[in-house]
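We begin with a single chain expressed as structure tokens, specifically the form predicted alone.
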Amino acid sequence: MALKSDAADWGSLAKFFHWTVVLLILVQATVGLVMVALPKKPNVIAIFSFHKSLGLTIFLLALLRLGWRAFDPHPLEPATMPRSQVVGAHIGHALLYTLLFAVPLSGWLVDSASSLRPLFWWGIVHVPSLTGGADKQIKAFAEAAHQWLFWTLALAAAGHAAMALVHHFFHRDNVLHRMLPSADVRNAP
């Protein structure tokens, strides 16, 4: 399998973000939403710390993804697809890159405006405050929106995820196949 995406397949450093990111977003959700049923005690600041830690592993993965995809080349659409999916598959991807960078910059913004403790980077890497120190305003607003911005992500992974497959059950196309870990479409017979 190469690492570079070509017009048939992507790449296995494209299939290495993607799958990385989706696993971790999925730990993530689970995370998230345990803890804020969780009363607030100190025996939950490790679990708050797992959270913003693993938050700001994905906002990274999503750098580097990003940064990689300016580089790789794209696999081509398939040629039956029509216009308005193609259109639509580059808006879902774009919406799904935006909300991978807002949800975990809206944690951190909330993370800052609470000024409760330092943040640090799986304990080790001390990420700096965005706001200078607690603020009452942008913290509630930073929280609203982070709500906000997960349940958005999670229903257009959701979509994304059932566009791949309608693409494999309905269309019987390549979509799904191309970003399947194991899968090479390149060589499939």
Ligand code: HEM
Given for the second form:
Amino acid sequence: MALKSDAADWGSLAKFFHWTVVLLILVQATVGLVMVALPKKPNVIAIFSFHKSLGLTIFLLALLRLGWRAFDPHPLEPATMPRSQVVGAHIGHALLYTLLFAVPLSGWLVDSASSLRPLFWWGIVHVPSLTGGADKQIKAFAEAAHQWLFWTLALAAAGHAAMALVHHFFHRDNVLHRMLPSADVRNAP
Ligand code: HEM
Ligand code: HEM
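Okay, that one was the form predicted alone. Can I see the form predicted together with protoporphyrin IX containing FE (HEM) too?
Below: every chain and molecule of the assembly, starting with the one above.
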């Protein structure tokens, strides 16, 4: 399987970024929803720290992914796909990319505005504050934003996954198949 994508197939790096981020977001969302429901005792701090480090890792992967995308060609849409659907898919993907940045950034803002500083990424790399100090108003705003942006991402990703299945089972094209980790559309019989 080639590293780079081409007109027919996604390359292995684009597939790696796509599915690693999907997996990490599933873990991250579960940890996030569970940790806010736990009683506020000192031992939850370790879970919050894990959530923050994993969230910043997703942010970094999204940056790397977008950087790689600038050099990597996008496979062509199926010739049978109407123009309106192509435009719709592009808008949907742009929304997903925007949320991949907005969700971790809003989480970083929550942490920056809280009094739980300093933050170390995986306990090693110091993460600068976005606010320069604790701020109750910014914290309340960022918490609401983090929650709302997360649910928007969940909804957009669910719609996106549903569209991938519609392509596969209804339109019967190779849009889903060419994104699957094991599939190699170029060498298919
Ligand atoms: C893609 C990345 C991320 C996802 C999917 C995510 C998801 C979530 C979810 C689902 C919650 C629970 C929201 C609620 O019901 O109140 C949450 C809470 C939280 N997240 Fe994230 N998060 C991400 C990144 C981050 C990052 C990078 C940070 C900090 C550096 C962070 C800090 C927090 C904090 C402090 C809370 C608790 C907020 C509160 O007490 O209301 N998150 N996150
Ligand atoms: C958190 C969940 C997900 C996120 C954030 C996400 C994000 C994205 C983004 C941003 C793209 C556009 C790639 C680009 O043009 O650079 C994409 C493509 C794609 N995704 Fe997802 N995705 C998610 C889950 C899924 C799931 C569960 C499936 C399958 C059921 C899926 C199937 C696809 C397919 C088939 C493509 C390629 C579409 C094409 O060839 O134009 N995605 N995804």
